[in-house]
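In structure tokens, one chain follows: the form predicted on its own.
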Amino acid sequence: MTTTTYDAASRLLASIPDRRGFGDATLIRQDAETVNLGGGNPDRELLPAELFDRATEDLFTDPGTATTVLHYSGAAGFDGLREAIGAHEGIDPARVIVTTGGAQGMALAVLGSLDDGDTVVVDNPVYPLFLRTLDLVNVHVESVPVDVDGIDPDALEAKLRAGLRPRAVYTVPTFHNPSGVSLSAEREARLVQLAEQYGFTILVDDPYREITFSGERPRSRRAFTDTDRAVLIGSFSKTLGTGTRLGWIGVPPEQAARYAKLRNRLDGQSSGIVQELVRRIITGPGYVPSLVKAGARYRQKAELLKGALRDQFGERIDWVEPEGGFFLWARLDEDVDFDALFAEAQRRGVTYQRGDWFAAHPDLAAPLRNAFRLSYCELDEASLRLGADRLGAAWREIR
């Protein structure tokens, strides 16, 4: 008798690369002394904790609506829900599909507009998280340069107009991940007539859009809410806390019984109780009061930071300013062993996310080495200090 063996595991699941570089916890040595100047998550003294209270008491104060909320909503999303982030985001909600966090709004986003051997432009730096989503497909990536105004059009044309035939463009455009710069509205439009003439789609990842130093929400995205040529992906992460697991993303509308069909292949739908105390929140009177509060105590710990960094490193750093979102991209105006730079920093109890993690593709990562993405976003002010004091110690040591 002959046995037949076989990987029982799928094409998609045996083929998904470990992580390398960003995420990849065999490189990051921490204990509980070490400070953490690369993590991405929002400081819990400033969610609002009492708008979840008073919300969660409503709800359950409320026998109907706590018994409605219990059931399935729909792949979609509950209708107040979406009718409360089309109100607030400017757009129809019948566009608009609620996911389970903005990780899954990627996903969709990906499953929806891509297909195996396509071709797609993302950022150069860029979010690593959304090149481990395209481990999804099997598509071919090409990269368009970020400048101090965001994703750069001319680059991205001057490609087109060589032949490139992208299927998807992705960008994240307000408080950019990691260079914390945001797409002028210039850029913004010439982007969408691309997209237009050239038939691709935009991938609009804006998590950090609410986090603003000034107090003021950042102008609206017109010109994408309005083409049909754009997938909105939104998130409370940020604003609400990662705990929530709840986003969501504003499609084309002829494609949103589509998107919600793929939904439903997934998980189904989020949370009701969930969607329901997000929708409670967002539409009551202290929602944006508290963006406002965590935006005043961001740019207080941005500040702070860039500080400690001036007194240790004088002017061989510098930084794209930041006016809004988590991160700080500093660069280090000097050539310097970077790996062990790193080393000597984790030794000395700091660590933070490299540069070169961000390039878009290996060859491009040499320009990104004497950069640093450092969170100012989750720290106390006196672990921000002695995060510098311990990164300029290492920098010293192995000059």
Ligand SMILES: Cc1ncc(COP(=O)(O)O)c(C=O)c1O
Contents of the next structure:
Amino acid sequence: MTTTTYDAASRLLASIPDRRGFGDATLIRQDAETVNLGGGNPDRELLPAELFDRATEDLFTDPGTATTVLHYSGAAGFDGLREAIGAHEGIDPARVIVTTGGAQGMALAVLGSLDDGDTVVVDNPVYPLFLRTLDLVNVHVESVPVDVDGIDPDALEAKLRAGLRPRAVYTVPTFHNPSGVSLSAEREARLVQLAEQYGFTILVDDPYREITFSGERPRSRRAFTDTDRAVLIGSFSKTLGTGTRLGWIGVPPEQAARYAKLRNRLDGQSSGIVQELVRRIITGPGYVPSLVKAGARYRQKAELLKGALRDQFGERIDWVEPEGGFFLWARLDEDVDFDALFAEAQRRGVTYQRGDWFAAHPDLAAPLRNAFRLSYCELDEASLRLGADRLGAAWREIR
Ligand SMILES: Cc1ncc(COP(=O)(O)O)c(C=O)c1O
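Form predicted on its own done; form predicted in complex with the named molecule now:
Every component of the complex follows; first up is the chain already shown.
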């Protein structure tokens, strides 16, 4: 009798690494008493549930939508939603592919712009789940520092001049995850100029742009929206709720049909029901006011968290002032045992995302150990204060 070897897992499936650090639920204490400063969910109170309610009203009785929302929408999404996103973002709707959240947008951007063996440059610190998306392809990862004005084009240019030839550069330009900073307009233009000169694609992941503390409409990203060297990645998770699972990518016009085909091969299309709900909401009068209200409230919560940290840590802690988004990237200016601090904090009932979990490469982790990504987005004021108090107590304990 001959035996045939049987490999149930493909090479890709077998090689997907376990989560380490960020997103590894086994490292984070999650009981009802723990104050979780580590999350990225919007505040439930600020999600415009009433807009969903209204948008649902005649969804299944209006003859214009009743049948269409229950049918296939086409891989790129409903035209009406693509037009609404195009109008909101100031881009040609023909470039818009509706996705199942920013996560799928990142996956499509990676699969559509990188081949095995390519080099990709990412932010440092970086949104770690982008690195996980890179597990889909076999690429070499380089990084460029992010400072107070976002990813540093001088540092990128130095690497390019030294011979680095990335196929793509990934950055979160507005209210950066984790560091909260925003890319200046000047740097944005320089990145595009470098992309043109050295021939790479910029993967622009911008899910926090609408969450501005000032209530002003977000700064435009004209250099990114007007070039065919960028793939824009958007999401409604932070404004309409992570459970919405709707996002979009803006791709170069000549590649839109191919991206739609790629997306079709993965999951066909996004839910027609959700697409129509989101179209109704973002074209309705309540959407922008809901963003303004949320931004103002997140500002209050950020202020409270900063004050509570100041009370606990005095001048030993600092941060770049956030102007929007969900996170305070706080840094301690003294060297303590950060493993012990994390353990003690969790023992005392507070958890957070450790700075070193955002390193683009393990070699870059050490300088990030004194950083904490603290989320003010989801928790109420009392919990934020309690979290800061417990963190301060843990710090005093292990000093
Ligand atoms: C920088 C960044 N990109 C993309 C995403 C993806 O979010 P989603 O898949 O919920 O749209 C997130 C969510 O936290 C994020 O912070």
